[in-house]
Every structure is written in C-alpha cells, then in structure tokens.
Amino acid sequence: MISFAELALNGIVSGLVIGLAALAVTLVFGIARFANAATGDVMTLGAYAALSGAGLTGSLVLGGLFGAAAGAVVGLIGYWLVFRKLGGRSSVAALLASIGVAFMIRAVMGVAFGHGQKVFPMPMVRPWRILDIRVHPNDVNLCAVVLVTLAIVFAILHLTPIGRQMRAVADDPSLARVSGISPQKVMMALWALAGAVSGVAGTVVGIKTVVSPEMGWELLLPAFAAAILGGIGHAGGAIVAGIALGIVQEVATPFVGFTYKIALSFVVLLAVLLVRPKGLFGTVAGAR
C-alpha cells in the first residue's frame, strides 16, 4: 500500500504537467479550433531555453522564467508566420501546419543542442517521510510551480479584459467579432500564453527527468488525451483528467511495466468516450 501511495503521488506530480500541456492545446483548440501539434517541440524548447537560463544566471527560477519567455516568442514567431496566414482554411491544414512547425523547431534543436541527454543542476536532496510515504521535496516543489502557473493562467482568463475576450471569441467566434473584438489581438494573446504554458510544463519535466529533442513529443500524445478526455476547449477539464491519466499510469506501472503505461491513457480515454462522447466536462450542444 505504502508503495502504491508513492506511486500516485508521482502520478500527481505527472499529471500536473500532462494537465498543463493538455491546457495549452485546448485553450487553441477552444479559440483558433485545430489540434496544435507543435505543443510537444515548445515544451522542449522551453526546456532548453531553462536549461541555458540556468546555466547563465545560476537561478532555476530565472531559468524558469527563460523558458516560459521563449515558449512565449515561439508561440508569437508561430502565429505571425504560419497560423496567421492559415485564418479561414480548414482546421486539417493548420494541423498539418503544426506538425510541420514542429519538426522544424525540433531539428533546430537537435542542431543547437545535439541529441544527448542533458540535466538540470539540481541539489541533492533527502526525501521526507509522512506516514512511511516518501516525498521527495523537489516534487513538491514542481508542484507548487505547476500551481502557481495554473492561477496565474486560470487569473488572466477569467480577471482580466484579454481573457474575457478570449473566452467571448472560444464560445461564439461570430458574436465577438460583431461586438467589436479585434481577433488579432486575441490571437496574439492566445498564442503568447499557450507558448508560456508550453515552455513552463516543457521546464518541469526536463527538472524531473532529463532533456532531450524528443521528450516534448513524448508528452504529446498524453497531453491530447488529457485535452479530450476533460471535454475539448474546457481547461479546467484538461487539468482535472491529466492528474487521473497521471495517476493511472504511474500506479499501473508494476503491472504493465515503464514501456506500456503510456498506453493506459488511451484505455481510460476510450472507455470514458463510449459513455461520454464529448469528454468528462464537455456539454452536448443542441441544434435545430
């Protein structure tokens, strides 16, 4: 029991950061409504940026803060150049677009970087014991940083003009054109936040394991079942099913071993879809 308490409270901790990276492609699938798959290659350049940022400050948060600002720029760079020019066509050809940013940004990586594996200088550290439980305090501190980044996201869409404009153009795009919102500007917004997002959860994972090129497309697919399963365009449904898909995986690890785990979130996402199509938090919308 004590080992599958250990076990969950991983699973908590990889289910926040599955929950922040299904975030940041919900909030553009709710608002420039395609699938970014481009989320997975920002997380990893947020990763490297951190990495740097460290390197030069000798501060993990300064390093933190580095890769949240270049998931930012990325994102802006992206919208500007490609998803802009895209505005009208089909959600398949910004799809398609993404993949294509994606593997640019990866393999400018792979130049910058190389293809080994690098670490965060991280402290060592003893574990604490509550109840005979290990909790080790770097999780706890991923943790907080991983809630903090969710207020502070969770504060800008529902607190201030920007968000509420945001949240006008994701539920009815056509009502707040006419009401005088600037789609650019909430654009620009989106794209800004949902690289920041990217670039934090991209830093997280690369303290808690290690960097490289494609670990950012190894969260890729999770974090899209985290987005479907907490119903498409709901963030706070994103947040919620990637703690359980984080949880599933890491409880279910002694039985189905490292490899196959990932696997579990597409068991839970397929059963909770054939009773509920629209995902846990998605509502069922009516036409006539």
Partner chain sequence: MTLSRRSTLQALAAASLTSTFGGRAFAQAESFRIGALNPVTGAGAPYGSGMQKMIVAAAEMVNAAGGAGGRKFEVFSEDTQTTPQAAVLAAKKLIEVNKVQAVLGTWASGVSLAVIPLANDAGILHMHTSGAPALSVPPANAKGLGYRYQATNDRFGRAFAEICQKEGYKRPATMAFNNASGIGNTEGFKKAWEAKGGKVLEAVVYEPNQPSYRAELQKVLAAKPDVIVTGSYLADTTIILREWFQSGETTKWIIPAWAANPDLVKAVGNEVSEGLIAVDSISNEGSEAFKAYDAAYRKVMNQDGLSNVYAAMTWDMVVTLALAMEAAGPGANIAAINAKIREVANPAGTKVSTFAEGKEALKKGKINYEGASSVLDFDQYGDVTPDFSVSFVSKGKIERKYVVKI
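In this text, all values refer to a predicted model and were calculated from it rather than measured experimentally. Numbering follows the first chain given and starts at 1. Basically, rigid core = biggest C-alpha set you can superpose within 1.5 Å across the two forms. Compared with the form predicted in complex with the partner chain:
Annotation: Cα of Leu220 displaced by less than 2 Å between the two forms, core superposition.
Once both forms are fitted on their core, the CA shift for Leu60 between the two forms remains under 2 Å.
Here Ala69 does not count as shifted, since its C-alpha moves by less than 2 Å between the two forms after the core is aligned.
Alright, leaving the form predicted on its own aside, put up the form predicted in complex with the partner chain.
What follows is just the one chain, with no partners and no other molecules.
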C-alpha cells in the first residue's frame, strides 16, 4: 500500500521546483507581456554557474548565489540586446525572439560545458521519519530556498520604490510613463529579477536532478502551465499552482499510473481555466 501522505509530500517538493520556474515566467509575463521561452535556458545557465561556483568555493549556498547572479546578468543582456529592441512590437515577435535566445544559450552551454551530465556534489543522507512518513532533509532545505526566494521577490515588488514602479508599469505602462517612471529602468530591474529567480530555479532543479544543457528547456512546459494556472503575473499564484499540480500528479499515480500523470496535470489546468479563465489568483486584464 503506497502511503498517500508520502506521495503528497513528493508532490509538494516536485511542485516547488516547477513553481520556482513558473515564478520567473510569470514575472516577465506580468510586466513585459509575453511568454519568455528563454526562461528554461536561463535556468540551465544558472545551474551551470552554480555548479562552477560551488566547485570554486566549496559551498552550495555561495554556488546558488553565483547561479542567481549569472541568471540576472544574462537576463539583463537578453533584455538589452533583444527584447528592448522589440519593445513596441507584438508579443508574438518577442516570444519568437525568446525562443531564439533560448537556442543561443543552450548552444553556448553545450559548447562550454559539454553534453554529458553533471551533478552537484551532495552528501547522501537518510530521511527522517516523522509520524512514519519519510521526510528528506534535502527537501526541507529546498523548501526553505523556495520560500526565501519568494519572500525576497515579494519584498522587492511591494516594499521597494523600484517594485512599486514595476507594479505601476504592469498595471498601466502609459500612465506610469506620464507619472515620471522611466520604463527602461523598470524593465532592467525586472529582467535582472526574473533572471536571478531563473538562476535559483535552475540551481534547485540541478541539485535535485542532473545538470545538462537540455534540462531547463524540458521544464518549460510545466512551468508555463503553473504560471497560467496561478494567474499571469501573480508571484505567489505561480508557486501555489506549481505545488497544486505537483500534488495532483503524484497522488493520482496509484490510479492513473506514471505514464499519464503528466497528462492529468494538464487536465486539471484545463478544468480550472474553464471555471476561472484568469487562473487561480489572476485579475482580468482590461483592454489597452
């Protein structure tokens, strides 16, 4: 008999990983108004940076900060070289450009680090038993990383002047501009923030699985699903949706098996969107 509590726990952990990626997607979507397909590959880059950082310093935490920094830098470069130029164009142009950026990053990673898999040097630890449920110390750390990241993003968005400006631009770009907010400055802050979150997400995925040039790209679809389910542009919603999809997938496995659990999460996505087209926490965007 498979313990449902353990399955749900697995779901939460898988969901947190997806949720962090969805957070990066939803930040860009909320303000720059397009689905950034390069998110996955910025994650990959963050994972490689974290791997190098951890190798140099011998500390996973410092490595993760390396990953976040690298993600932020690449986010800024991507904005400055590509997305800034496409500012006035349709979101489809930006989406296609982001796919191009994704290919670029992946190719560079492949050349720089090779196509073989790499892993973080992690000590193997036995789980704790709490009420006869196996809880893995690494997973607890991972939860902490996700919560801290979410708290920082929340604080930046709601407690700092640049965050207020970001939200102003998200609400109404032209009103923000006439109020004296520099769109360029806001956008740079946004891309740096989204890049840093991607970098952390990539590091977390890398620690849980293996690091390879394709890892981020392969997580993009579930990340998009979670971002949409959570409500576009809603940071907390992305994480909650990630967890919800994770739990549904894992708890359903005794009934539908492992092959169809992924399809099932998309059925849930469809069902929720039929009832709440704006996602779990989204607000309806007015016509501009």
